[in-house]
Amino acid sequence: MEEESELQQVARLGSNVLVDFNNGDRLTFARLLPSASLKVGNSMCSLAPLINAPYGSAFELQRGSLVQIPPPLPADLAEAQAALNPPADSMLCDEPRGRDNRSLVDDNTAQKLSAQDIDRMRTDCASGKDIVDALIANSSTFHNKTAYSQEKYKKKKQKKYAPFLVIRRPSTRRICEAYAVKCPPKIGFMRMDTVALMLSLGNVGAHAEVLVMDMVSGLLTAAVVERMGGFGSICSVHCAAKPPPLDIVGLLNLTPSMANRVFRVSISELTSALARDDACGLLKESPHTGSAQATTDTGVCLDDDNNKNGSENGTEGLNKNAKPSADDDLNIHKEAEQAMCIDTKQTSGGDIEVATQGEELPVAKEDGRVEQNVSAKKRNSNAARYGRKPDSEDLSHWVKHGFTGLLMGAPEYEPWSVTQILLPLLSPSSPFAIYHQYLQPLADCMHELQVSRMAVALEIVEPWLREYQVLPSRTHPHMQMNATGGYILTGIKIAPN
């Protein structure tokens, strides 16, 4: 375990990393390969220097390549230190009247250095810090600005002439925050505090048997896997013929022991196994019954002639918000895979980027020639391989003992249509947490649960989060925040009468 923990602190060959540009200015996911490249500034740089570097290492672009530098301070800490220890010529507290920017005119005449001078410094292999210091020294208006304006000027020039990046280990929190900034629809507009609250309400921990319905790009599944640490089982269910992608799970550098605890199975298989188990119990209680027909709590009718159609009956009561057909369900999953911003090389709409892989897998042609080509499906194979199919022993164990918790994040479906099928799979007194972006679908589901008497302690929770800027004389909430992080319906399943 010690060797494994040490390896997790280093960005190994083939592992995924979160690249943080300029303290949160831009976030990019990259896979470390010798042939991989990444756009830094206006040039493409190889990611080979990042291999075997400790997480948290900082790199700067020098002469077209990435060079490791001492890690800079976080943005909020650097700004706080700058406010506590401003330069002697920019002290504001000692000047009652103080300086202001009223007399400053942006007419492009304050800077004495020309573009040719800056290019000459770059040709002479000057570092980005030297260029920024030269720009400050040759600015005629820099010393007349306020301390806050000076810090803003430094940041602006540093992003342009001295960009740096920091490699960070992908975790559920960092991935969720990156998606929330770049493409929140892919994760159902979930915040990290919402995910953490669902893990707590669902009683997710080591040695648990968790049932997960994840239609938010694998965010819930990744959070459960990371929380359980390879102890227990995670059953990710789906209702379509083709399971939805778990791209976020693929971004985590999971160990084999953690990845092997993720199972993927369709709802029809679980309901069919539950129906068979209930039918066997009824046959044992009434041995003189002439037929082997039984009806489960989920409304699935089991008959000798209808066993072949179990997969269709298992999801008969499952409806989406717009009540589409099964073909529309498959088309939605196809569109979701095609629109996943995590698979694109570079996007212009603000989506999350992924570094290009450089070398592509060779594809053999009929004439013997080898073509360097990779389709989108092969790129998705890294994320699709997580989640193996359970065997009969696992299914029988889950049906006999039940799951210890349920987490559901499927904004495309009506919560009640899914809950009435998945809730009988839980063991009695097991908690569940259902997420939805809007309140009314959860209110309808809560009413149905109360009428059917399937659960107790029902409650709809709205996560509340307010981020604060903590700086000397400037401590206040952030100017821009999310209005809501969705709603969570939680409760405890009770045994049927």
Contents of the next structure:
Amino acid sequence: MEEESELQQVARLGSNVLVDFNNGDRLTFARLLPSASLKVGNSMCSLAPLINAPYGSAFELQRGSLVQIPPPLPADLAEAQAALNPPADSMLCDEPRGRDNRSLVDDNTAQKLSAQDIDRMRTDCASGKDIVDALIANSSTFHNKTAYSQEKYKKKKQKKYAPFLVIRRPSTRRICEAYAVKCPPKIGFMRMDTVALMLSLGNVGAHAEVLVMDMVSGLLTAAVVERMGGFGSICSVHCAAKPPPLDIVGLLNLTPSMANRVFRVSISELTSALARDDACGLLKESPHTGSAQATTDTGVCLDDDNNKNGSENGTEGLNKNAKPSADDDLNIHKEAEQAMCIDTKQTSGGDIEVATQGEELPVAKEDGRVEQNVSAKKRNSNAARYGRKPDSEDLSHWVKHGFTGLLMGAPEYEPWSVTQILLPLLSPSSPFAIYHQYLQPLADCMHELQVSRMAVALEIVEPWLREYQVLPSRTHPHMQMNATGGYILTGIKIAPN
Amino acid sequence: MLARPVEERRETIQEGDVVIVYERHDRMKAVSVRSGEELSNRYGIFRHADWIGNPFGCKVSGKAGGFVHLLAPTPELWTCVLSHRTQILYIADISFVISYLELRPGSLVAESGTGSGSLTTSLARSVAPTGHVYTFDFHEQRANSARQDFVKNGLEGIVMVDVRDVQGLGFPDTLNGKLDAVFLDLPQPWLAIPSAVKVLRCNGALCSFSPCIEQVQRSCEALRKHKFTDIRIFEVLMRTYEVREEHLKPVQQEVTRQETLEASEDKLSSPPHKKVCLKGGTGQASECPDTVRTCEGLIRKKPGFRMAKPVPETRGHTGYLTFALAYTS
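Could I have the structure of this protein in the form predicted together with its partner chain, to go alongside the form predicted on its own above?
In what comes next, the whole complex appears, and the chain from above leads the way.
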């Protein structure tokens, strides 16, 4: 526990960190190894100074290397502004002839310093702050600006000439926020409030036994692992023969005891275990078709024998047969979407990749399995890297007692077809939360669940999140917001009659 | 309420358990199981003794033939059934607060005020089994009722309730430098912020919930003054959808087949009772497929459209959530 909480508060050698440039300007993941470097402004800087710094520490570039500075406080800005200018509400009413921009003409003559002057200052190793001060001193319009636009001007110049960065612990919440900005398709367009809601709706906590279907790069699995803190188990289930990547789990700095609680298994392994158990008469779980048939009666590709029973419904059969090609289409579509996310690929993948080359990774030494996996090449081992195979004892335990909750984020699959298979694996009275980017598939799934009477307390919910700027006399919602975090179908499984 | 380790897990209802009696999504009740007692509601009279030994999630019948479901309590269900002694926090805010504060097993978190214990119950789930929730309310009776609820739900080892005016006195000094997170739900949160700085560990997180923007303004001033970093303000809401299967008339049919139009008109005008039966998904759901089938038999073979629309009445505002990190020195 000590070691774990320490790992939460200080960035150690080998830890992953989230690097936040200029207060949310740019977010990048990096792994702290002595040889790792990161692009800051125009130059590559060694990340060595970040090692052993507490999370929340700030750094700036001084003479080509990163130097720790006190975290820039918003108070500094407010004070600077107060010193520069009379009361902040001059804009509102009490100063009829306040400063405004009526005489401001944009003719590129306001700044007396030339680009060459600035370059010279830079090569002379002037600090970023000196450059910003010089720019202000040589601006003929700066002093006619309002306090607000002076502050804005300073901020803009500071970003360019004196960038700073803050290191953050890569928690699921922060990872989700970073992905939502940089590469939303990878996480199925989920928002941090969506993930938060799913954890609550799925009753995730210590000692839970959670069934997760994660096709959102490991975001859900990571969120569950983090919330359970090494108590209980997480069974990450997949349909295809090749398990989807869970990269995000690897970004958390998991202790071996936490990483150890993640299992990976295919749907067919689970359902055949269920069928075996059913045959023994230990569990009578037959939601209107019988579980054994349910496994074959859907559009989801199982590894084998997915076509034996045929299906009673023409469209469903079609769907099933068409699945492989539909999958291909989806993959192409997905690749195209992900190609847009160059930034993430370069920064998150890139940084970590650079750091990984030829280095022995010091995290997770205790567990042979993890160590072996970590030293394997990252790109090829995505699938196998996180989570272990459950033994037959785990499997039969789950089948006998059931999971305590189900979270699903599989935007490529028909929710009902998967729910039909997975719901019988839950113990009665367990809640579930199914995410989808679109509303309609969840509406269909909810209708089926109502008709088949497999669950109560069914609801589709849509989370909504708005951020505000709160500053003296300048409080308003952010001008940009994420319009959708998707939809969640939730309910509680009931005991079959 | 809290999940037990695998080997201690129990799936059947026993004497003394708290069960959530589920009638409909908007009609639920927490009941302590006492053999010898009875529960009576619109679906009949139910003997607790009949429930014992059944699994959670089971359907039980009353003397009159009606039925209800018996669910295991969760913090989410508790929020739906608890007795409101104050205004409470709901799931959208609760889940966001816990996620943003990055609570996990072992975390130490303080809360003021306790109120009706809606958030507290969820906080407890997120920090159990090794963490603690220190919760304070200046209203003695309220604190006592909350304590009774926590005991009833088996949270007594996780949640510590105290009567204390945090706005006036601050958090107790015994917590200094120890807490991972602090949650404030107070009329004048800025008064508690100096004390929050003291109890938070380095880089610990604070959240303040306030319904009014003026409260947020003043809190932010205080946070800046006390060198909090990463100050962010959010508003979180949740929209709920209902799903119905309905038949929409194609224009062509109206023109060509007068009699079908007439037949369909009264079926299609969705009487209010139909909405209930499709939405609830419990007892009345059994009539549903039949009703629809009758409609179909008369009109056409094709099943209707499944359509989702937002539930018209919803919360428009709960409060603003202000988050900040204690300055790392």
